[in-house]
Amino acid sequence: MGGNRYDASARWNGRSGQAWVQLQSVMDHMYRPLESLLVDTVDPARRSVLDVGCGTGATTVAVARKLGPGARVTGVDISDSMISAARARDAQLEFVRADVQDHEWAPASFDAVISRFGVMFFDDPVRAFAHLHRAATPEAGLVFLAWRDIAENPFMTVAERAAAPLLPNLPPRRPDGPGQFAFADPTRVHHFLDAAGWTGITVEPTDVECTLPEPELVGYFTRLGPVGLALPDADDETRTEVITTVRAAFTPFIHGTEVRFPAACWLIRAQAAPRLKTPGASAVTTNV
């Protein structure tokens, strides 16, 4: 990848992927309510499920446990380190290291496709979702969680807002490009899915309270996000000042021994069935 193209492989095979592995138990705990929400959407009758952007495999394993013996549950991620951690978590499941934008699955391989925050980093979402559509059976459904607008998720930007005066070279957010909030606009999401062949698209807001232990907070914000990417290159004095300043900025979210925050997300569903040409059909269904 070159030029101005977002290099997901470089990011998730570098510090970001390594940080997720280091913080695996913390992230599992923090996102467990969202994991449960997504797993609950999977029909128990499904026998072949693909978990896109599976990371260290928590959601993949949870779906496999729900479906039981005989089901084939596959996790795919671009990060070598995260896939290695997923395989260590459950050696019986299939975990594939691949870029979904380029990987050619066997046609009609999966009767369900899911993702928990694993699809917002595509440089070419239409290409990626078209590959997934070809891999889906005609009766397959697609369900994934993505973050809503950055303004609705203040917890996610506390660290960079507080650290900005001290770390002037923080990596910028790209609101309309690949990244955490790339799917904040439901109309854009609908466009990506529709162009890739998916039908019956619905976008539903969901708000879930997430938590992490307060003692894990500093490790969390010093490893992940723009601050986590920039901090290793800072000198010791700056690093100490950043940690003190950012830790104080999280005070509104700290409740005793827990850090709590609302995760404002979209729950997005679509169907792989061939589209029916219906004149005047609605462009998008958004339940807000």
Ligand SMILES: C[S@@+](CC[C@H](N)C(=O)[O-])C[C@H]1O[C@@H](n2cnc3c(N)ncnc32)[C@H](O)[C@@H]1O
The other form holds:
Amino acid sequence: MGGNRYDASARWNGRSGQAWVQLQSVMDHMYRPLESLLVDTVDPARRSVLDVGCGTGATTVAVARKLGPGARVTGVDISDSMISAARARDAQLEFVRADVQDHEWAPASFDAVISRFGVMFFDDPVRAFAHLHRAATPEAGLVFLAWRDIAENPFMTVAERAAAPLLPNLPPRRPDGPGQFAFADPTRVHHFLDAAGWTGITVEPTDVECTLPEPELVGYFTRLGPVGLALPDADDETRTEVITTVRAAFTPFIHGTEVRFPAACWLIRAQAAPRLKTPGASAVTTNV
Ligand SMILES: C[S@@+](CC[C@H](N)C(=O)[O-])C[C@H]1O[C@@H](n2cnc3c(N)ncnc32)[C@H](O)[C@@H]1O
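Next up, the form predicted together with the ligand, please; the one we just looked at was the form predicted alone.
Up next: the whole complex, starting with the chain shown before.
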């Protein structure tokens, strides 16, 4: 992917990673419906699962709980602070600090690879998915959640749209580069997975309502996203003005004590190797 190299390590070891750690319980709550959806897709017979871009480990812990003590569940993330938070959450699980684009796993060591929003930040997605493919057994399935288009997820850009006149240097979103909406185009995702050796690729829309407690809203938008990243560098007056303006812009999403928004996502599945068809079996994969 051309242009300047996206420095995932700098971003996720800096303010973004710190914000996710500070907001761990808010993010856990907000994305719990997506955690359930992802974990439900994992076949309970899987014995060795890798959670990619596991962050502070919510989905890693949830899948480990589902599979029970006989399973080996590993979380991997590029962020020191997020991996430390994940280890603090569950000291029994294995959490590896690594860049998935470079990390060499033992070949054929995982029979399922999962991710909730942890695979859209690669500078070289084909390289990352090829490493994951080598790490997968021939029977392994891959399943992950990624955001659909910006236009379908207006909640995610409320803050930057409202703050733009006050913070004119906010970086533009790049739907064709690494970032939150990098996998909005299913054709690109299909291409990345196919080029990396994955097969049986399906991309299915899924819409889930997410919530956060209203008192957490200001803490959320002042720490995360382009506005959250820019605010620490703003002067006090601008900061106050941004908070007032952005808080007002979120009004349509506020319902009493709760903030509610629809998360428009893709549920993407693939297999490490083609599956033999049994007579009468459905072509659609239900579990990985
Ligand atoms: C949006 S967060 C999602 C975190 C977690 N999956 C969740 O749902 O709570 C994206 C995560 O991907 C991680 N990440 C980004 N690039 C990565 C890379 N190249 N290798 C490993 N992890 C990466 C970030 O550090 C961050 O934790």
